[in-house]
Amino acid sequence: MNMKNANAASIRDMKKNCEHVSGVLKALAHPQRLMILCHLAEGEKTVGELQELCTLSQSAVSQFLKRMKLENLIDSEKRGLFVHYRIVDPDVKKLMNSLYGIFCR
């Protein structure tokens, strides 16, 4: 076996890996993106109440979730006049407790 390429292979791999985490962490490098997936966490919410558990503005919430899905992190189904949004991303949810194992206690 090449020693040679094998390493030139996993470096590679690393950078990959380290620019697609690195977006993901970005997403959530945020006090208030962060608190909103705290709650996402624990289950599907509507825009109104994440707007009311992180004393966000509407405008603000909607951006901040906006951003999130953009990372794939999150998604959304609109059922009637409410929006539900949710962590959809299975490595999220993974690092979120993760965090909240680390962080929290």
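Take the two forms, find the largest set of C-alpha atoms that superpose within 1.5 Å, and that set is the rigid core. Residue numbers count along the first chain shown, from 1. Given the structure is predicted, the values throughout are model-derived calculations rather than measurements. First, how it differs from the form predicted alone.
- After superposing the rigid core, the Cα of C18 is displaced by 2 Å or more between the two forms.
Next, report the structure of the form predicted alone; the form predicted in complex with another copy of the chain has already been given.
Just the single chain follows, nothing else.
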């Protein structure tokens, strides 16, 4: 691969990454979604736990989780009677931990 093709491939990769990061930042732009992700950065949580931690209604928490799941930010696993939610992307988890370290101390 010559330098021109390598540079074009690098630019394509950067554009793809920027689109992904832009989507993540849009999801973080909502205060309640940001709060939910902050709590999920600490570890898996159920809807009930997030509801209590975020002082939101169950329906609001469920709607936020559904949207974040569609955006591939979180995933869920049903265990017994409860569904446990977690951050899927390790880079999003690192970002949440960084934001927490900067703004929540």
